[in-house]
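Have a look below at one chain only, the form predicted on its own, in structure tokens format.
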Amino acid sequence: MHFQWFPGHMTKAIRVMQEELKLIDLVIELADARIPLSSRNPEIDTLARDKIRILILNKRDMADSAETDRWIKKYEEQGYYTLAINARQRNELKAVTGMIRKAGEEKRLRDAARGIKNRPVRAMIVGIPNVGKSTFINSFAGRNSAKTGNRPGVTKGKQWIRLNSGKNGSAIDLLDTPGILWPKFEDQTVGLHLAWIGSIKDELIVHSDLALDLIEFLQMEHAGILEEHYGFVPEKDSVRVLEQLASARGCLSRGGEPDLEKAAFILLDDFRNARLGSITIEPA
């Protein structure tokens, strides 16, 4: 299966990012903790190469915690301020505020030297579709400041959000931007991983083909997980496993044949929502 999705609004979003970066002190990039490599747009590295960088591995509750720790260490060694969060848990976001203030300290000192006090730290929020940017901003700001949705491509325009100053310093201005992919995946494995977590529109995907690849991955890397969750002993052939799942969940066509598309949707939905467990697709 060939993966690619780059609608017109993403081209516009890249132009907006280029324009707004002149006003930005630091860039906060959200990635998915399950695929900390594939969920990072390489074009963001090019656009933000001269900016202070914070990398947040979101959905940490859906990933293997030991692997997430290894990824944090790896990215810190590359010069990123890095942490892992579950953006739905507002109590976890205090660490983000602290990291923004720490990363923005250099800017604050420069301002102070020029007699500028308490100018807000300006941060741009970037990331690919469906990594949880809007949920992050809503939780971080303490109100519904950005649209949210469980499908890619919900945020299509920029929006500034002011976070009030706390005891520890100036306010923080957050610029939300639409999720952007990149025009061409050089490695189709990247596209496969993005499709598994739902960052490519489902309308562009054959669910059964995607599920067959996922079954092969799970049987190779997480043996026993399908039997544990679905209650049947999976056969070796991935097509037969999908047929078993269809029968187990009553996904049958009018003629009594297994409906593989329905079964595939069930498997993908269970995987995307961590009902199969906390799984890191890409080990550090």
Ligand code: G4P
Second form
Amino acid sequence: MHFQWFPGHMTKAIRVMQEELKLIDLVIELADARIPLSSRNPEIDTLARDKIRILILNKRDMADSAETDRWIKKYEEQGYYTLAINARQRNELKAVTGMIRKAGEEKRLRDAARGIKNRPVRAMIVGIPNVGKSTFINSFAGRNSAKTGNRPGVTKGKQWIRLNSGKNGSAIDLLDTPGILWPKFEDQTVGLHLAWIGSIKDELIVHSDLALDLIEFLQMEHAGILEEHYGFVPEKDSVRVLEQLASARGCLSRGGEPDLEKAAFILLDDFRNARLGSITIEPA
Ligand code: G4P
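Rather than the form predicted on its own that you just supplied, could I have the structure of the form predicted together with the ligand?
After this comes the whole thing, all chains and molecules, with the earlier chain placed first.
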């Protein structure tokens, strides 16, 4: 299978991002805690060179928590304010507000040193598709529902969510539409990992190929998980395992042969919904 992102999309994405970032002090990047490498586009480091950076590992409920802790440490060492959340849980957003404030304080001090006072810190969510940007913004807008409307000097139609002012009176405005980054298919592993978690359009995918690779990964890194979940002892050969799964789940084609596409779909669906457990694909 070959994964790619069309260059036309990329140029446009870069242009849009560059425009949007002009308005922004603080870039809040969302990544997927199961694939903290492949769900990021390192290009953002160049695009957001002068900005303060927060990196959120989202969908932490679907990842291995010890591994997530290691990733947080690693990214903190690289200079990001980092935390892990489940964006579907509104009560987890308090921690994000706290971190945004902390990062915003850095900006406030920078401004103060240049004699600028009480200017709100403007923040924006960015990330590749499907990392949870909309979910995050919706949860956030729910908690901090005061929308501030259009402002002079701000692109028409942009809406900001104002976070309550901190003790020092400085406010933080979050742009309510996320910036969309494109995945970086530097090597095929990136595409493979994105496809495993369901972040690549299904029409581009041959499910059985994807599932065979996933079976190999699971057999190598999480021995026992297939037996535990599906109740059969998997054989060594991954095609055979897919056939075993097909018969365990009654996936037969018209001629009575095992329907491998169907079995693959079941495996992928279980994996993508963390029914096989909270598994981090990319270790720190
Ligand atoms: P995007 O804007 O970055 O493209 O992502 P979006 O918010 O649309 O989220 C993509 C999917 O991920 C959604 O599921 C969303 O509910 C889910 N999601 C977001 N954050 C989390 C999280 O922290 N944990 C878990 N487990 N899931 C999360 P969906 O199946 O596409 O839609 P639905 O189930 O919400 O209807």
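Keep in mind it's a predicted model, so treat the numbers as computed, not measured. Numbering follows the first chain given and starts at 1. C-alpha atoms forming the largest set that superposes within 1.5 Å between two forms make up the rigid core.
A.B. asks: So, superposing on the core, is the move of Arg110 at the CA at least 2 angstroms between these two forms?
C.D. replies: Yes, its C-alpha moves 2 Å or more.
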